[in-house]
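Given next, in structure tokens, is a single chain: the form predicted on its own.
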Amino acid sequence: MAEQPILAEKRDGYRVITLNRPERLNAFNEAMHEALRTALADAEADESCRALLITGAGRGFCAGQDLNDRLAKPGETIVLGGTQEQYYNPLVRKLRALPFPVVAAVNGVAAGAGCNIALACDIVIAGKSASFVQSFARIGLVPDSGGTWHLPRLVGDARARGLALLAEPLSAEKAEAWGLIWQCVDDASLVAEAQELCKHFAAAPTQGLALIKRALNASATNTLDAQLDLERDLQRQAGATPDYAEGVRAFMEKRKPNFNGRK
């Protein structure tokens, strides 16, 4: 029997996404989209669920599109953008969409669109042997899965052309040091401090998370005044959260809040 391409397991709080064709780097073909698909949409519909960390089984994170399900036969011309448009686009939006903040541990190497689909998650953990390549040059290919979008947002143009153009790998230090990832940490550690992550998020106002997230995502685009009457309109729903008035009390009592996250 096939092992499942996608691990999902629950733990208190929050759930646990791996990507598992490790023999394979953990490279995308349409069963492994699917089953991210329908992992994600459970945890979205599971109330318990506060926050998501995604990662890799065996020795990478994600090597990206399995290039085997598009080998072209003599004289056949394989046409893209149908699987951007099925698969990954959709993946990226579901990412920053979802209610709850989503960690991404990354072991080893994250090329192409494995590289961006991490950068689509709301933290990045690494760790010190890991790399971000965007490796689409080297075939003739356009960064997708976002990654024309986040790279100058995160790294500014001048890096992002280089990483585009180059296609040369990135070291998990580097990639903090130049604000791609959040942190990178030891090889050994890195389970458990994203682990500690998502029982921070776990702990915290999930509903007042994800308006962070919709404000983080409007601003991209909006201009001030638009981003300050929407900063304005997303504190009037988290202020009239559970959540808010159980921090203002913990707060006013000192004492750690007991947040009810999305309920």
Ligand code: LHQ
Given for the second form:
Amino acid sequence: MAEQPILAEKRDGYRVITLNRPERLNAFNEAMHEALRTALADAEADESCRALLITGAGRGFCAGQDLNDRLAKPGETIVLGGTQEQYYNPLVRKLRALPFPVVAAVNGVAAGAGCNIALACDIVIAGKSASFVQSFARIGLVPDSGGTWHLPRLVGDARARGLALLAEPLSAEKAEAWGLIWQCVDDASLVAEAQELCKHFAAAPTQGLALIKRALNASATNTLDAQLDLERDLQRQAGATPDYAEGVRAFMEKRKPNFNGRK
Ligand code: LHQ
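Could I see the form predicted together with the ligand next, after the form predicted on its own?
The next block holds the full complex; its first chain is the one shown before.
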């Protein structure tokens, strides 16, 4: 039987999804997209899931689209766009909207859509040997999966243009220095560090964190006025959660809070 394209594990308070096509550096085919979509829906439906870790099997994180599925025969023109509509765009939207933090543990090269899927996660940590490549320009394509949106916002226009037009790999250390990712760590400690982050989130006020995600997602396109109104509305919702009451009580009583999470 063929290997499963996605490995999904349930841990205490969080889930781990491993992209699992290591012989192709975890490049996406349709089976992998379908399996990932199901795994994300399962995690969202499970109220005990308060964080998600996404990583890759083997030496790569994800090499984007499996190009074997997109090889034009001589004289043939391949029409692209459908895969974005059907798979990549809903995936990016889902990662941004999930009601808990998503941690990408980038264990090796993240190229093409694989790079931009990592950048759509809430926290990106990478091992020192990992790299980030906007490889699209090498094959005549345009960065997709939110790349042209996230890149300038993360690293500024000059660096976004350099990365997209030159398609050269950026080391994990430089990615951290440029603000493309949260943190670069030793390869040997990547898994442990990512798990620590997820354990932290699994004990955090999850509904509040989901509202933070909403506020930050909206801030990229909102005016200050609109964002102030949104903050007021989201704060009202956050203030109505049992976790807010518990957080303040715990602070006053000088003890660790015991948050409910998504309930
Ligand atoms: C691969 C791939 C791959 C198949 C490595 N496919 N086999 C959306 C919708 C529609 C159309 C197109 O695009 C998109 C979005 C996109 O993602 S477009 C961008 C697609 N990705 C790329 O262009 C990246 C292609 N890969 C590479 O440039 C290199 O493999 C990188 C820089 C990722 C890693 O280089 P190396 O570390 O030198 O590894 P390698 O090239 O030797 O790869 C290892 C194996 O993985 C190799 O197979 P082999 O049988 O020779 O061992 C590669 O053919 C295979 N592989 N990426 N995307």
